[in-house]
Number of protein chains: 2
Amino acid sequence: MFTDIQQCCMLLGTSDDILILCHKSPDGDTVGAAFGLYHALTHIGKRAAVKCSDPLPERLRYIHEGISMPEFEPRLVVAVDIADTGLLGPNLEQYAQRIDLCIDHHVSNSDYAAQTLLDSKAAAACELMYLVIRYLGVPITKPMADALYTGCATDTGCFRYSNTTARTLSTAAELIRDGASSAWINNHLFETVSKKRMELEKRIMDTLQYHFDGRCATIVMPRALLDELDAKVEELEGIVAIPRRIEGVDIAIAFRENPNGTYKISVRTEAKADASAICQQFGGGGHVRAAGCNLPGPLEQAMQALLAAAGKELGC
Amino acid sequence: MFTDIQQCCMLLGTSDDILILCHKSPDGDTVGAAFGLYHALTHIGKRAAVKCSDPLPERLRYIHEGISMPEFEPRLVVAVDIADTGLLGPNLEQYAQRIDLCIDHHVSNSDYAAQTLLDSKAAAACELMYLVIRYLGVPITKPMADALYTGCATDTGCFRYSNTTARTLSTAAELIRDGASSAWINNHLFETVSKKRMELEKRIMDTLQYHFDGRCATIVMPRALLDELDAKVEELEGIVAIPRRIEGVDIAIAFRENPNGTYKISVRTEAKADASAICQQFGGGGHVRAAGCNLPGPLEQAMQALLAAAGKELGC
């Protein structure tokens, strides 16, 4: 049942024992929201504690370091940042069917919480978090500003994509003056690179080809190059973001070698093209800027089977 | 002699037929804020003109785009984002003596103009325009808009960099209240990238070379590679900053062949070294994080006195 922040807020401040759930392969956002929720809870004297399917990241540690959690029979559990109970991972699904409260910000909510609160319109789910914490009268810590800025500028960018409204950029403001590290998050965040992830691009954009007179860019991640350099699947993340980024670049697409031989395959496009519609083909989906799919080897015919339908939806 | 808002605002107020200046080498903060200004001028029945030494930049053909600038005397010289007299460029120069009004953000300054507004914490000139324009009384238009964000975009990387302050954010919010079409324009400056920029980045990236375990970055922009590729001097912007991002290095340090076959060397660094420090022992200069300096050839003997010198920076 959806709620409005009035009622979400009389729930947490009559409750107690607050569990506050994460969804599995944590961004910032949800520990970022996550944590901003804690620390307003603990503030006004409650019992709170975070717990996540997946360990937090490393690059989160400044939101999560020195924290630990009480162990106690959750009272009230509260999902942050999660869509539908698939997502809470198979650490946390002993609580799919007890969620008593949902803050998120996905159009896609599937409504599985006894109260959602869903603001579709906020581009992270920080940015909600914010108005709960506000409207809760707790003031905002530092702590709370450094998680609630995390989720804010990682969900948007940095505030370079187009979810980002006015509403986000004050929310960003308000957070920088209530102590958010924000030069200090936006560098660690943003403008550092590891050596190895260096070398994956450089390595994987050797790849690099173009199709359809330029309109669709492939680039291939084979098996070989990512044993060779011991990548894991969260350092090859925002890659296909790179040829999506060229101009003319209609389509861009990432065939990543599985251990088996299969491909898993990502899309992304810009405007005149539709992911889902070209994933949908081979059994997966997605949405239409972002989709994926998978398919059996060996890479022409992959790529054949793929450029044949980027091209038909291209009218080529 | 540096004067307030209201005194700047008085001046604009009270004058016509205003000329307005551009620094050389235009970027979007010079751009926007003296479009911003003159859509705010003209917005009160005055007569004003934009002028730059420089073409203004095809990529920010969105704010310059089908306005025709009239030709009269000026009654009012007002020079935007110039720290100095020597960034009026050759086709201003005329201009160096009679500059009535300077409106900036730099630090260094050099009070050239009879009346200086500065704001030094502004992070990009269009923010102090945008004061200024409020402090007109003149309701900020969606042509206005754009061109004030602009600026503020691009002179902090999209919010990215330290120099973004809550003010910043909340000004950026309040110009897409304006009407500014922050998406279309955050897409088109910073999520895009053309193809000949794509194969530079590449191939001038296949030569980063790692010193000192790692802390210090090389990388080289031979004369063959730049002439095969047809790349012009504006399109290996910020080449230098793609090493200094990874994680580790505190010195990154480019080095492009010049046509003559001597060396422009470009260092950029974290807050561990100074920039300025290693290139002024080779008559350059700069900033703390980022200076140049010129060397002759061969790269192998440019290579070894930038080296010694980046080790003694580090101590190693």
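Positions refer to the first chain, counted from 1. Quantities reported herein were computed from a predicted structural model and do not represent experimental measurements. What changes on going to the form predicted on its own:
Hinge location among D54, T141, V193, Y135 for the rigid parts moving between these two forms, by C-alpha fit switching from one part to the other: V193.
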Given for the second form:
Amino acid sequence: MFTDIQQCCMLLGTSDDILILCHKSPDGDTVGAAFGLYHALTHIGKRAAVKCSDPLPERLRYIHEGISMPEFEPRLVVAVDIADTGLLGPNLEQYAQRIDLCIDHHVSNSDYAAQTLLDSKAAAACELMYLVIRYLGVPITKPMADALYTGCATDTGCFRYSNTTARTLSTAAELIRDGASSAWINNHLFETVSKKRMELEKRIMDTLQYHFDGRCATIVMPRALLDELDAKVEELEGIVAIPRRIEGVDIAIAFRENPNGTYKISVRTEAKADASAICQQFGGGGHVRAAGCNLPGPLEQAMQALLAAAGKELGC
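Show the other one: the form predicted on its own, since we just had the form predicted together with another copy of the chain.
A single chain, with no partners or molecules, comes next.
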């Protein structure tokens, strides 16, 4: 059932022992939203904790470092930036049928929670979470500001993507005013890469192929390569955006091979194509410009299915 911000905040304000869930393969938005809410709830005397099926990214350590989470039986379970229970991951599956509140911005949200606060116009869950925290009457502290700014920045490609709105920029400005270390965060997340990441980009771009007269570009992340370089999921984030920047490319698709031989698909699009519409055909979803899904192997079969959907979206 969809709800509004008033009812959402009433539920948070009258509850205690609140567990906040991130999605698997956590990114800056789910981690930022979770810890922004965690700090707000503890500020008003609530017992709260954050859980994720996967380890939190090392590069986001500045958000979660030094925080010790209490153990308790939750009375309220909140999912942030999670469009469907399939994104919880294996270590959080036990909560799939007991999520009381979802705070999300994905148009593909499946309305799985008892109550869902959804704003598909928000560029990031953190943009919506900022409004929630303000409505709760909680002052934005520096840890909150850093966490929420991170989500706004990562889900907009440092405010370069078309999902960036005037409200997104206004929210970022407010967070900077409240103490967010924007220059450091931008440099840390967008301007600094490890030698391993640079080697990954070089090797993965060797798989680049064009389709439909150059309007679609695909890259592949083979398991053998990922194992050879001992690549963590967080080190692969954003690679799909590289072929999307190529002139004339309307759809970029990345195929990342999982250890079990299936493929994690990431789709990024320009204005002439809908990434969510492509991925929804395979049980996935996301946003108009960024979406994902999972497909069984082999690669040739997965590639054929995705290209057929991409070609249809392009009218080819």
